[in-house]
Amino acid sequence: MKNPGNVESSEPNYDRQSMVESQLKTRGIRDERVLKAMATVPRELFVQEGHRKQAYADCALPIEHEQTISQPFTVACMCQALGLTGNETVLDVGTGSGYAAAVLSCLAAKVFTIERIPELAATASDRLQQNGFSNVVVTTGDGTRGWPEHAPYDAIVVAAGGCDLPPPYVEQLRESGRIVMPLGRDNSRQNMVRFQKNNGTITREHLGTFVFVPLIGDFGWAANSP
C-alpha cells in the first residue's frame, strides 16, 4: 500500500479500528489493502468540526454546501470493487470533503479528483496536501465529462447517482479498466454497478443498493431523467 506523506505515522485510533472490524469486515470487505487504507486515513479530518465525534459512525454525514461524506462502508465497498493493486491512475468524480480521494491515494499511484463546487474543491485540496496525500490532484469542473487531460484511467469511481453511464467515462477508460458508479431512475436510491472495458465492450455487474446524491452535469441525472 502507498504511504502518502505522514499518514502512516498517525496514532492508532480505537474508533477507526472498531469501524474496520464491525462495519467493514462483517459486511464483506475482504481486500486487505482496502481494510488497511480505511484503518489508516483519519476520517475525522474530513468531517465538519461539530460532527467529529461521529466521524466513525456507520452513516453519511453532512458537509458544506448541502453535500455529504459517504459512510465508511460505501467508500470501502467502492474501493474494493475497483480491485486496485497500487500502480493505477484513478479518476475520482465528486471530491466532496476529499475523504474517498485520501483512501484511494493509499491504493493507487495517482488520483485525479474533480468537484463541481469550487469552495469544496479548494478546501479538499488544502486538506489533502496539508495531511500528506501528495499523490492526489484536485480540480473544479463538470465531473460528468471526466478529466480528459489525464486519461486514460485504469479506474473511475463516481460518488453520485446517474441514470446512465456517461460516455466520456467509457472514452477515458483504459482497456481492462473498471468504473464503479451508482445508477438508477430514482435519484435517492441506486444500484451500485461495476463496469469493465474488454475489447472495447462494456460489461456490468450489480453490487447492491446504495443512496447517493444525484450526479449533476451535462451527462448527469437531471439532464437524462424522464
Given for the second form:
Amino acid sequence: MKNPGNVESSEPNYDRQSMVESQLKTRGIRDERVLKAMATVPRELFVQEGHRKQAYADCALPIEHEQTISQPFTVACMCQALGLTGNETVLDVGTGSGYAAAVLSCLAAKVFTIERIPELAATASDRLQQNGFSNVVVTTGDGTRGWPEHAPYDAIVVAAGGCDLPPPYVEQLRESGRIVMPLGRDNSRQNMVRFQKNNGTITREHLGTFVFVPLIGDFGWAANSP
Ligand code: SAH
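What's the form predicted together with ligand SAH like, now that we've got the form predicted alone?
Shown next: the complete complex, the earlier chain at its head.
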C-alpha cells in the first residue's frame, strides 16, 4: 500500500533494523540468530491495520479479542532464553497474532503453536502460510495441556502469564529441554522463568519482570478470575 510522505510506515525495513539496534542490542540481546530473525520478520504484517505505524514501537500492541502482540524485546528475550540452534521442535503457547511463531520459525526446524481463541488461530494460520512461514503449524485449543501429538519438544515457550508450571509441559519436554514462561498472580506483572529438564529434574531461573495477558485454561487461570 502506498503511503506518500509517511516515512515510518513506508520504510518498514529501516524501522526494523533500528528496532534491533535501539531496543534489542542495547538491552542484552546478543544471540546473533535471534537478532537476525528479529531483523527479518515483518512485524507490520502481524499488527492491526490501525497500528501499522507503531509496528516497531517499543511496546506491546492490542490485537483482536482484547489480546496483545508482545513487545519486540519480550519476544527476543524469550527466544534468546530458549537457546535454539536450528534443529529443534518448539511448542509456542498463545499464538495471538502469530508474530512470535514467525520469529521462532526462523530459529527452529518446526514450530507447533496453539491458541485458545479460534478466530485468532485462524487469522494467524492464514497470515503465516501466506507469508511463507511454512514450518509453523497452528491449532486451536487449551495450550496449558500442551500438544501431546507432536511431543517431545526441545523447547516450550508460553506468551501468557500462568499460575504455575503446567505438568503436561514437563511430560512433553525432551531431556535437556527448556521452557520459558511468565508466572505470577499479579495480572499486570509476571516473572519470566526459564525451566530446564536435567535427568528428569526441573530447575528454574528467573529472567526478569514482564507484562503478559493471563494464561487461561485447565492448568492456568479460570476464564472469569479477576
Ligand atoms: N505470541 C503472541 C502473543 C499473544 S498474547 C504474539 O506474538 O502475538 C497471548 C495469547 O495467549 C493470547 O492470544 C491468548 O488468547 C492466548 N492464550 C491464553 N491462554 C491460552 C491457553 N490456555 N492456550 C492457548 N492460548 C492461550
